Each structure stands twice: as structure tokens, then as C-alpha cells.
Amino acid sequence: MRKKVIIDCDPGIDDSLALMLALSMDELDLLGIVVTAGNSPVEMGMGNAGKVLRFMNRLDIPVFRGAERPLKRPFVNALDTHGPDGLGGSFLPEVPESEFVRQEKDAVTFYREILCGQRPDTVSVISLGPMTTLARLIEQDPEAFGKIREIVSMGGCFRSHGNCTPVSEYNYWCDPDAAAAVYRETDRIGKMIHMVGLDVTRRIVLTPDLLTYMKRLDPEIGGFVEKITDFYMEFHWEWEHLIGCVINDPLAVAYFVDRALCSGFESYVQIETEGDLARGQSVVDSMDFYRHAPNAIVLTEVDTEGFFRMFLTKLLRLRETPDLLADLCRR
């Protein structure tokens, strides 16, 4: 049975790759895309979602406008990382309004209608950006939020260093109050968030060799991926001396479909909201100091080759995984 899912994102280069992967998976029934302010402002993010949907020939998927700013903090985008258009400076043509399924209703209304209209516990959320829209849903209709089957969140870090401060990952740093609210509410109703944080996503590196291989196997899709990731690769080289780019968000989608790709442990997690030093830090009680029931599954190990096997096979619509993949993942 296909898994019903809503993707809440902030496209964004790696968000766009995650959407491409999700749209290539027969295992998923993508009910809609919610765009929340994060990597890019909402209007830009909605346009970028439309560009991905057009390329994937899936303009039938509805796109909803989420929160345009964090709950309490000033909004700080990540266009320095994702390029002036949020897609690596590719400046792909905009999708005409007549083709784009932008919804007039806001994202919170969409969440409420879809969660209350389906059988309880049948719709999951993959959160790839700040959790502001989900936090707004909690404020307006906690009962509807409680009907979410699972939340898989690309965010946070445990033992890994942060990517926008020494201790914080961007999605939780951008709106720490929203992330804290979602973790608190999940704890209150006795559910757990799957935290796909930097401990595992840092090991998902799209290298030039892998990209060249993708272009050989499918010039059209590989060329599109190259167009939107070239800036991202330059950024990673400048700031981390990494040959390639970390594509965080596709791992959350892959893990949602195949739990064998990552492993970790259950723990109680809180998100720091005060001050600038530790803003957005995901504080993981790994030693059970508080003796509190866990509210998260913190992922710490990942099968990198297994991920790229899925990523390439699904995205490029291959019948079987190419033999060279294992060697390319080791480089």
C-alpha cells in the first residue's frame, strides 16, 4: 500500500532533489507540498517547487503557502548557500500561473482538512525545512496535529557539529521556537519524531563522479541535477573543502520509505530557544538524565551506498543498480 504523505519544505537545492526523489517513488502517495519560509522566502520557494514539478511532469500536485516568517525570530534565509534564486543561480523559467497548481487556501487549512478528512493515523509528514507551519497547526488545531501518523524531520544534530553555528542545524536554528513546540507536542501526545539530522546526512555527499555517472545514465535528469547543484558544490568547497555537496533532504525521503537505511536510538530531545550561543541546538538526553519518555528516534548511522542505490535507481528509473555505484560511493 502506498504511504500517504505531505512534504513540508523550503526549496532550496536539496529540498528540490528530495521532491524529485519522492515524485519518482511508487511507494509514496504525495498529497501535497507545503512551502515554509527557510532556505528561500515562501514566494520563491513556491516558484521553485513549481519548477521541480514541471520538470518531473507532475504539475498535478497541489502546492500550499506555509508560514512566511518564524514564530518569534526575524527571518534569516539561506540564499548564501542555495544561490540568489534558491536553485543555485540556475534561474530556470518560472512556471506560468495557468499551469501551476498553487492553492488559495493556506497550508494550515490544508493540513486540518486532509488530516481530519482521512482515517486517523494514515497521513505522515516529511518535514524538510523549519517547522513553523506545523507549529501554527498546533496552535490552531492540536487535535488535527495529533492525527499525523509519523513525522520525519530533516533537522538537528547530536554528535555532529552544526551547519550554521557550532551546535545548530539550520532548520531548527531558523525557527527554534517552532521546532521546540513540535517536539513538546509530540511528547505530550506520546508520539516520536524521526530526527534525520546532520549525524547521518553529512555522509550523503553527491560527488562530481556520481553526478557525471548520473549524466551518463540519463542526460536529461543528470543535466538538471547538475544545473541546480553546481553552486552548491562550489559553496561546500569554499567553506568545508569538500569535493561534492551534502544533499541532506533526500535522505529523509529515502528513510521514510526504507527504515533499514538508517539506525539510531530513542531519546528525549529538547530544542534550545534562548540566546544566540546555542539557539536551535537539539539537546539529546542520550544518558537518560531526565528519566523522561523518549519523544524522538535520533538517527546516527546510515548506509550511504544503500541510499545512493535507491536515489539513482528511483530517480533515473533504472531496472537495476549499476555495478559501478559501490566503487563511486567509496571515492
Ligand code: RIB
Second form
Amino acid sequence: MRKKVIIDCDPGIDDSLALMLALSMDELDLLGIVVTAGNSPVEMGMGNAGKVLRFMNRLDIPVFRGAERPLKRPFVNALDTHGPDGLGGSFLPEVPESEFVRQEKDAVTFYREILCGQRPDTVSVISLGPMTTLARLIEQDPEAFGKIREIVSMGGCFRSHGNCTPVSEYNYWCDPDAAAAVYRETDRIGKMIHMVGLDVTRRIVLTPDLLTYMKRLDPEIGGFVEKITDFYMEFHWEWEHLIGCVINDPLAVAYFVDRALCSGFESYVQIETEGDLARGQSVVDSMDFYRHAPNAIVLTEVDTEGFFRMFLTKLLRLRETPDLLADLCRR
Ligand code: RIB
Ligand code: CA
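Having gone through the form predicted alone, I am curious about the other one (the form predicted in complex with this ligand); can you provide its structure?
Then the entire complex follows, led off by the chain already shown.
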């Protein structure tokens, strides 16, 4: 049975790789893409989603405009990381309005219609950007939000340091009030968010060797991945002296399909919203100080080779695991 899912994202280079992976998986029924302001301003993100859908020959997938700015905080994009066009400075041609299933309906209306039009606990959400649109859904229709089957969120960090402050990961930092609202409401209704944070995504590094291998196996798809990640590779070298780039978002998609890829523990998680020092920090009560029922599954271990096995075989539509993979993942 294909899993019905909505991807809420901020494309964004790794969001785009996540969309490519999702669109390559027969296990998923992607009902729609919601674009929320984050890496890119929402209009740019909408266009980038269209560019990815065109490359994947899936312009049939509807794209909905989500929140254009955080609930309370001034909007801070991440174009310094994702390039001036949000796609690594690739400046791919825009998708003409005529070709693009860019919906006039706004994203919250889409969420409400889909969630209330299906049986409860049928449709899941993979959140790859700031959670602003989901927070707006809670404000406008908490009952609809309660019908979401599962939320897998790329965001936060537990023992790993942050990526935009010492303690905060960008998605939760960009809109801490939204992330806090989603974790609070999830707690209130007794559900759990799967937190795919930096503790696991930092282990998913697309290296030059893996990229070269992808191009050897499929020059067209590998070439597209190279085009949108080149800038991101430079950024990682400049800021972290890392050879390669951390592709956070595809892991959330892979984990949604195969839970064995990551492991962790249940815990009560709150998001700091006050001040600037710890803004957006995912405060994981791993020692149960608050004696509060868990509202999250915090993932801390990942099968890196298992992820890249899925990433390459699905994206490149390979019939079997490419033989050099194990060696290339060990480096
Ligand atoms: O912190 C990494 C996350 O923030 C990723 O989802 C990336 O795309 C950005 O949205
Ligand atoms: Ca993202």
C-alpha cells in the first residue's frame, strides 16, 4: 500500500534532492508539495519546486504556497547556503505558468481539504523547512491537524551542535514559535513527531566520490545533482572544511519509507522561543526531568550506507546495489 504524504519544504538544495528521492519511490503517493518560506523566499521556493518537478517529469504534482514569513520573527532566508536562486546558483529556466501546477489555493486550505477529505490517520507530512504553515493550520483548524497520521520533521538537534547557532538548527531557528506550536499541539493530542535532526543528518554527506559515482551510473541525473550541489559543496568547504555536503532533507524522506535507517528514543521535546541566545533550540528531556509523556522520537543513529543505497538505487532506478557503494561510504 503506497503511503500518502504531503511534503512541506523550503527548496532549497537538499529539499530538492528530497523531492527527487520522494518522486523516485513507488512506496510514496505524493499528494502535493507545500512551499514555506525558509531557505528561499516562498515565491522562489515555488519556482524551484517547479524546476525539480519538471526535471523529474512530474509537473502533475500540485504545489501550494505556504507561509511567506515566520509567525513572529523577522524572516531570515538561507540563500547564503543555497545560492542566490535557492538552487545553488544553477539558475535553471523558470517553469512557465502554463506548464506548472501552481495552485491558487493556499497551503492551509489544501491541508484542511486533504486531511478532512480522507479518513483520519491516512495522510502523513514530511516537514523539511520551517514549520510555519503547519502552525497556521493548527491556528485555523486544529482538528484537521489532528488527522495527520505522522509528522517526520527534518529539524532540531540533540547532542549535535546547531548549524546556525551553537544550539539551534535552521528550520527551528528560522521560526521557533511555529516549531514550538507544532511540538506543543502534538503533545496535547498525544502524538509523536519523528525528529530527524542534525545528530543523524550530519552523517549523510554527499562526497565528490559519491557524486562522481552517480554521474557514472546515470550522467543525466548525476549531472543535475552536481549542478545544484556544486555551490553547496563550496559552502561546506568554506565554513566547515568538509569535503562534500550534508544533505539533510533526503534522510527524512528515506526514514519515512524505511524506519530501520535510523534509531533513537522517545522523549519530551520543547522548542525555545524566547530571546536570541537559545532561540529555536530543541530541548530534549532525555533524563525525564519534567516527568512529561514523550511527544517526539528523537533519532540519534543512522545507517549511512543504507541511506545511500536507497538514495542511489531509487534516484538512479538501479536494479541492484551499485558495487562501489560500500567502499565509497566508508571514506
Ligand atoms: O538545517 C538544515 C535544514 O534547514 C534543511 O532542511 C535545509 O534545507 C534548511 O531548510
Ligand atoms: Ca529544507
